[in-house]
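Take a look at this single chain in structure tokens; it is the form predicted alone.
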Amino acid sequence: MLEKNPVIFIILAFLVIMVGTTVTMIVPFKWINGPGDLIAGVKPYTPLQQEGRDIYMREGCNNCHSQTVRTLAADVERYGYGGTYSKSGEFVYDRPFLWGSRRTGPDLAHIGLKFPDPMGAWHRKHLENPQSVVPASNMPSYAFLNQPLDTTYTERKMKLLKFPYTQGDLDEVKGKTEMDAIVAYMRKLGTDIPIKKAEAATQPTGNLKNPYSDLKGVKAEALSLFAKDCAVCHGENRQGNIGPSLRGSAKSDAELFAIISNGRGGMPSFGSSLDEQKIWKMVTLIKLGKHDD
């Protein structure tokens, strides 16, 4: 009996484990991480982004936030932000990778796609006071990152990682804060990959005429959509926050539809997540809800 001969039992157990490891972990490398997995648009980190990544790891952000969008349709819809599931080519310059497995907070692999503001206003406000943009968040404040960035080893890091840089890149880091660095890193995540375009169903048909002329009939759903997708930047009561107030607008219905569908400036596109009717309901809320509480 094997249980009476521990040496043979250990040897056989080791062989079984090695067979499983070979089949699932070693052999697949013959077909992955090859030229076909490269993504042309993925670029190395700049000195400022790399400093931000180091701060991200220093503060333990990866303990609560993963950076890998799984192939599940629900995960792609929730964390893809217009992109698809994560591919190995996205992480070619990550040393170490920060895939993680815990999602105490949302996955951040493509967070740069969700908030494309070139100034990083949302990220900055969120880091300084998370509850100001996500009231239910249990994330602590990182306002202390508004301190000078130590650039002593910046060039040495870039050389060690063999990332290209210029003197201008190094000069850009000087005078920056740790907050500037981590915001630069967050803004890059996911932005190098191709993203899907808005579905044809979200493109308005006909002459861009709003089918809703009465807010009362669509108010409940419009408020629910606003709370889910817009309140984080425009305020819970549409009073404005990072983005402008949405209590009334001088823009035409067609202009508002186009902005919501296609995005504008630092605002992401919602054309791939909201159908045409939902966008029109949002337009109606913005146009007719000026004095609505």
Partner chain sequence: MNAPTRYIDDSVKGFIIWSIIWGTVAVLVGILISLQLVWPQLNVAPYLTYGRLRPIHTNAGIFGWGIGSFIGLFFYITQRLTRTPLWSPGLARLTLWLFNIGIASAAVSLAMGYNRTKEYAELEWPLAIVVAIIWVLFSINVFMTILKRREEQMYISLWYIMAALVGVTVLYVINNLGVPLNFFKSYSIFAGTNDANVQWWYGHNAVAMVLTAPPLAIFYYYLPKVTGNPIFSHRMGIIAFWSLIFMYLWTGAHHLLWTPVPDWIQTLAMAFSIMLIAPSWGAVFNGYLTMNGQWEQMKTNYLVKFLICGITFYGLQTLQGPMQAIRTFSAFIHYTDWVPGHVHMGALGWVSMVLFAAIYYTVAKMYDTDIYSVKLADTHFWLVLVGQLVYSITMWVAGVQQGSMLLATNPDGTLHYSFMETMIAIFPYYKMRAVSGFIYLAGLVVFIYNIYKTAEKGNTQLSRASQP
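Form predicted together with the partner chain structure, per the form predicted alone context:
No partner chains or extra molecules come along with it, only the chain itself.
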């Protein structure tokens, strides 16, 4: 019968595929993005941020960058930037979602927490010429984003997405470049969620003296830490780039410790990711590592 009546067959096939569809795709609408998911601090995008998000989509950034920090220790450590793993409530204003499926580049869900610099100097330099801050990067140059932002549809976008905005928000967009917009979007990502506070105190606890007076013993470890956390701003060889040169410093050990631990200006804090011993080793490297090593 089934193999003889195509009409009944096709109706039955439709019903069969709708079972799993209903349970795993339709029923979850009842909970996902419901009150249980909401996070109080998460705000909709401003006009400039939404324009930046649209440029992110236009350039297909999602083909290389994911936007979900998984509930894995290594993911949280690498991409959480103090904001732990991603939660549903962080994405309630995202149409479409931009979680991606491949990390040819790092995850960007919380990238806004990484660089506190309000000008986004690092992002600009990196987008214009990725290899100038990360020499081995295979990311394309996006210098062409330094062109005026088309704001024709900005207000209509906000209305369509039902995001609140003021005339001031709309005026802010005028005269901006596409680069300004995408940097504004990058700076927003992950910044609305409660973050883990830096555990280290402003001043080193206990022994105020740097325990490492000799560079030799700490150099290898300090250089490898430098390559991971500092090189993107202070240059591969500590020659300075977005941040100042770190080949020697006139600052006191305690001062340097405080800057690394708490951050300053555009510099992020490392108090929660580096322990006290590691920070002292970095201080020693900065103070004593003067040459092209």
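Numbering follows the first chain given and starts at 1. Quick caveat, the model's predicted, so the values are computed rather than measured. For clarity, a rigid core is taken as the largest C-alpha set superposing within 1.5 Å between two forms.
A C-alpha shift of 4.9 Å is found for Thr24 between these two forms, based on superposition of the rigid core.
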